[in-house]
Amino acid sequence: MTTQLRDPDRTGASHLLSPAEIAHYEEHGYVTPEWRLPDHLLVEMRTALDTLLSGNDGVSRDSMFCPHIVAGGTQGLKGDNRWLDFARIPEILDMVGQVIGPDFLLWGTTVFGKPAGTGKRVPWHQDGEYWPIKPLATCSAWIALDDATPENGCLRVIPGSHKSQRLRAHNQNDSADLVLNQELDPSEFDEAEAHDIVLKAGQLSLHDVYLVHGSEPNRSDKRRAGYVCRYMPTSSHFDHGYGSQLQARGGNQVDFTTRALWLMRGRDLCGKNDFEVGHG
């Protein structure tokens, strides 16, 4: 199954989820909205995508994590803080605000280039297999810098899969053609379910922690670019201890330990939130 490109020239419409996408984000868990970025966003996007990939020789084009941090990044990436400002454009706020509540927080963003005739698969998992935050919660945001189709590798979904609020049980594949090593067992999905978000570049969709989710590798001629920001709610805790742990098991990628916060809307609920790690 396939979701049918949106009109691209719904710039101008208001920005605000309907009451059906909301509808939409809590029965499937997930939403592709009507809005798109202005043409001159895109543009800009684009250009520091440029950036990073020429100042970033020896990172994987197919995750590169965090390009809002400047300096002491994973993977030793150089980023830059345009990558902040873009996860701070106000209508892709609003929306979020809209699923997840009036106070959250950025805790963090990917480039997935995924490159022409190259680009890796990435498993079917569920996000919050590698998340140190308790309880788990996260809108993230899946914004397409290039067409993302079927022949390129767009996103492909389980609808509905979020519904049980829980981790379901992955296996660790560390197989170099994998973007990800935790991949879902496949007795807890039927792949039969699976709906592929086509979007235009400008478009994006929004999609809950616990969705089930996944894309095949791009064998296209053409680049499947998107932009990802993670945002939770301040209710929530991101446990930079717990971070620990995960990285000590052996399943993640990424440290989370000294990962930094920004608070995006509203105040720290939860009251434990760390918004000075990181940021030294």
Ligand SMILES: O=C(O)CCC(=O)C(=O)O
Contents of the next structure:
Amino acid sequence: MTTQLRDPDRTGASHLLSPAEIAHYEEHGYVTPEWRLPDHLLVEMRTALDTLLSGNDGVSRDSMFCPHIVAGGTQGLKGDNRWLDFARIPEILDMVGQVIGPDFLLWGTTVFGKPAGTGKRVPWHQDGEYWPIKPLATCSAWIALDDATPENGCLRVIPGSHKSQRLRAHNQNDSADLVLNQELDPSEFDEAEAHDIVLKAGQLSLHDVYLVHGSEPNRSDKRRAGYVCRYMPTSSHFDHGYGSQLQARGGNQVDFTTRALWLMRGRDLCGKNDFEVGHG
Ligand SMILES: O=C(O)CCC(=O)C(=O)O
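Can you switch from the form predicted on its own and show the form predicted in complex with the named molecule instead?
Whole complex next, starting from this chain.
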């Protein structure tokens, strides 16, 4: 089946972020665009998710790293090219380009599957703590595959927390109840300022690498799956060598040393990104 990525009814400028949406991203570190996936694409993504789940029995549903890498992805996940297609949805790339510039690459994806009843908490964190990106920069597109609400553990953010462009103090927490093992020190933010990102299935949010965010466990009877794509401007370098040093420090749950990079738009501005590693 050929994935028809661009929505025929929404071509043209209508999907682009408005000036107010761009200003919201800059001011608050995230935005929930007006545009949403066309129904046919949402159906395809949910079908791909069913396949991913049924083909990967032993892998935690809470975080399935790199489904876009077909074989030998992190965790031994059996992936599928369709997830790479979904990371190339032109409307989403256009919006990402509006906030990080026209030259950018895809370096990672994750399905945060948060199953009904048992979905775990994602501790408060900033994304960049163990990412080998110099200088640190990434825009994450979090695509809701189910409705995401406070009841089933939608993404929560601390608006404006990206602004200092500073990685705050994290502690390692290896509790089995958490999806990630890096947790922000409570002195670093005020949870009372948290904002819930409530999304209908097919909507998405974009967030900055320095934004403080997390999500509550899913105690409801409704799954809350999201597919996140990580895009970085090619003015930054994804340093595979530094990836191994970070791993040696013990904080990483994933292997960045062989991570494949895909140029999504424009060219490699820094000239140092390696588009052969991991493409086997
Ligand atoms: O899906 C979640 O609850 C967490 C997502 C997240 O931490 C991220 O996209 O960076």
